[in-house]
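Below, in structure tokens: the form predicted on its own, a single chain.
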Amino acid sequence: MMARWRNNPESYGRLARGLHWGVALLFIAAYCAVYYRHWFTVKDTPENWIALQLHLSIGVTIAVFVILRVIWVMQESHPLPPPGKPWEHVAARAMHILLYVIMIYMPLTGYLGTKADTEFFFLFDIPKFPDTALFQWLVTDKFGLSFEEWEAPLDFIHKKSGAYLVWVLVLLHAGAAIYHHVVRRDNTLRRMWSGQ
């Protein structure tokens, strides 16, 4: 029974698949919350604040899932890659590395550059980074920066990556999976979807 949770040479286990699709759904939910906030709410209204808090809460949840995913990937074997040319395997590996970088730095830059506490799904508060001892020691004392100086590049990276780079990488990743399923007719998509 335990083996069904683990990867094998042919397929991903339940835990790997759950973390993969969980992070994907959380990213979609984070985008829905932030776009709803920008497109359908007015600044400084309760609706705007709720959408922001949902975005922040989902971002923290993504960070937790990604940490669990990285831990699992580091200790778990990977299914054998599908048949393909060496450059295709290099491209696939590079895409996965870029996706992991995105999954790590999007929540990180979001937290480090936010001006608001996170009311984690309205259950408890997570203090914003400027209110932490680490901010005081690192940003104020070591770098001599104000929050505004610290926040500007993080905000730029988080928002510009979120608006453009993330979507490009996700579409390329999904497109490659569909290509393998429809054109190559191999089990690349099936082994992450159903474990077959």
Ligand code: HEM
Second form
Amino acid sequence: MMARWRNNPESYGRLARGLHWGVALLFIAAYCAVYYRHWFTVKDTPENWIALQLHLSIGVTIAVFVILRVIWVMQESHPLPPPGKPWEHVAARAMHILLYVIMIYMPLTGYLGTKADTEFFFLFDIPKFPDTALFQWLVTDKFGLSFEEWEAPLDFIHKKSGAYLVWVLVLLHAGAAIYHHVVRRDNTLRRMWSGQ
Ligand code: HEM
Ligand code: HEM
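Alt. form predicted in complex with this ligand, vs. the form predicted on its own above:
To see the whole picture, the full complex is given below, headed by that same chain.
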């Protein structure tokens, strides 16, 4: 049978599934890298730096996946929702939109508020935002802010959301998928996992 790349009314196609699970794995990896750094490394050691660089590289990769995902989702129709009450459909839809918002603002606040270059998986360097012409034009000239003033709110949003909000919402979302699979015994998880 020919591989089905696009969604159909019953389930997700290959591309939507690949992008979804790719991002899900990268989210877990971004968390592992940053909390490995916090909990298991000592400041100013090579391990500490490598863990940070892995977090930055994984975060930038998520941004690339998300750009592709948004382009794809904008011209794809969503499979029909599984059977459920109207409020459940609204809750699932609201959660999916919220997860998109998170997938966009987490890498953005991370990159715009960091004073380290990203050594992308130690292959090549991505210059930090304060070294770019855009920073000079927008932040220094237009807003008249120093990097510290600019960075403080972005850092706050990135770190507080990462520490208290994002993982809670992802767990709720994954929990709902498992609930559908185990309790309701419908194909919600299967249609994202194998497209069946
Ligand atoms: C969806 C992508 C991302 C997620 C889920 C994420 C999540 C997190 C989390 C959970 C923390 C630790 C918060 C804390 O407890 O203090 C953190 C810290 C940080 N993130 Fe991200 N992040 C992402 C992308 C990025 C990107 C793209 C960059 C920069 C290029 C970045 C730069 C940083 C920096 C510099 C820190 C502070 C590191 C530290 O305190 O050790 N993040 N992020
Ligand atoms: C790791 C555990 C995860 C599981 C078990 C899981 C499971 C699922 C399932 C079964 C669906 C299909 C729901 C439906 O058809 O109504 C779905 C959709 C979705 N998931 Fe996840 N997911 C996980 C992680 C994530 C993460 C980390 C994100 C993003 C931060 C995410 C964002 C989304 C979005 C936006 C949709 C809507 C469909 C789309 O536009 O791709 N998921 N997920």
